[in-house]
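This document starts with one chain, in the form predicted alone, laid out as structure tokens.
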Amino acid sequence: MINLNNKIIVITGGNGFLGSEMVREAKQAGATVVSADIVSKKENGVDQFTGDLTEPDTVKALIDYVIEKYGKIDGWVNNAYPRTDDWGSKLPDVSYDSWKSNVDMHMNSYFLCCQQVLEKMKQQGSGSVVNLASIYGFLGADFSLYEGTSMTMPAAYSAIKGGIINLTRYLTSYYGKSGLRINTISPGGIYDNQPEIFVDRYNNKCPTGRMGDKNEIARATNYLLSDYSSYVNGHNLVVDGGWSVI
């Protein structure tokens, strides 16, 4: 089992659907964690800090909290999936307004968290960051999957994705040689009680047979923030059950 012993770990959207099951995994293995979210929840074991991380103030405050009560970050996620109302809109119904907003409040807030921890990180002169990504960060999207639903897949989700890979190899660039590990994981489809329709066919396309588990996103954060990892920096793990290779 990988080992967080010791370490203090912050993962922003921590009370989400995919947030909730690092936080798990993450304390299992023996790390202090810290869930940031915009939603408040009580649980056993787990410090809780609640704001909102699209505020440069409330980064801030965030960074500081931690850093005066344990005295260091040493791992730090980027999970927080913070959108608009009108989310699943098709591409013909998107208005640049809602554009706009969603890269706002994703991308940009995920530059802004690593920009300010990254800093403390480097004054300690180690650390790791994970950004999460999506295969649909570096593949187009199948739009077959959807038909019979109202799912689709969110233009901004695309371009937003994307981008979290490429800063994430800038910013590797930048601080590899202060001690610092930065890295995305990039998610296939994670089983969340689609409709069958669209199941059967993910499940029919993609080389393993089945949607990921939230479970095994979680691991491969804690890989990715554990020791185990000390020479993976700038890297985008992909974890889709061999989707992305056919």
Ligand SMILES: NC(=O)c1ccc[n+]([C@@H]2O[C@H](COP(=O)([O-])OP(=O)(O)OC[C@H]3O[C@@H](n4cnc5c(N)ncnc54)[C@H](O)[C@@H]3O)[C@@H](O)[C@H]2O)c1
Given for the second form:
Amino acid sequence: MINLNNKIIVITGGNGFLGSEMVREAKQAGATVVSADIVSKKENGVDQFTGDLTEPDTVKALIDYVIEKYGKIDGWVNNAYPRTDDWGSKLPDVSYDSWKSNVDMHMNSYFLCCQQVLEKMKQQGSGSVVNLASIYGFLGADFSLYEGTSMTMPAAYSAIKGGIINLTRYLTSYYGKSGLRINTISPGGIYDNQPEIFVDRYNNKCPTGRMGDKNEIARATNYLLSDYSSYVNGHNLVVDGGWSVI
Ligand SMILES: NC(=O)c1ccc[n+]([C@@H]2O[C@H](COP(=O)([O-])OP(=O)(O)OC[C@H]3O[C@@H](n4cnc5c(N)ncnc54)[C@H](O)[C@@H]3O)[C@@H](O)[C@H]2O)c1
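What's the form predicted together with the ligand like, now that we've got the form predicted alone?
What follows is the whole complex; the chain from before opens it.
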């Protein structure tokens, strides 16, 4: 069984849909977890840091808080999902300001967190960073799935997640010899009460015949945070039930 005993793990967006499952799963594997989110939540046994991680000073404050309290950071998961209120608009309706804000808040905050935490981990000589990407960071969107629903796949999402996948590769080549590992996880569609018509189409297309469960992403995250993945570096771990192979 994957063991995160004695590890100090920070999970950004740790109070969201996937993040809260990651927090639970990492705790269950023995880690001490700090959930860092713009929204606060009371939860027994989970250390909460509340702040906006698109702000450089807040990222620094989070790192200082964890180092001061625990003395080290073994793992960091960039999982937060900042987005504008008009997120999900159809492509012709996306204003240039909205595009820039989303790239800035999402991709650039992952850069900020990576830049700051990896320098701390370099001083320690060890650490694992996991960046949440998506199958839509390396595949075009299948718009036929969304017909008859209000759902779509924003163009900025593809650009942001593609950027995060390749930033991860860059960071691995930069920091690998310092004993650090940086990987991405690219989930496929995770079931979250989407419209039935969408779910049916998704299940039909997916080789495994179903959408993913949030716990399947949390277990993959635990693997990359753990020493079981000690020779996995710069990898994009695709957790999509085979969606992307056809
Ligand atoms: N849910 C999926 O099916 C799916 C699929 C592929 C990839 N992903 C990726 O997984 C990650 C998590 O997605 P989710 O579905 O759990 O999203 P979510 O919206 O449920 O959770 C995101 C969390 O991030 C927090 N957050 C937003 N802005 C923040 C900020 N500025 N600073 C700090 N925290 C902030 C939110 O408060 C929230 O708790 C995202 O990166 C997303 O792109 C999700």
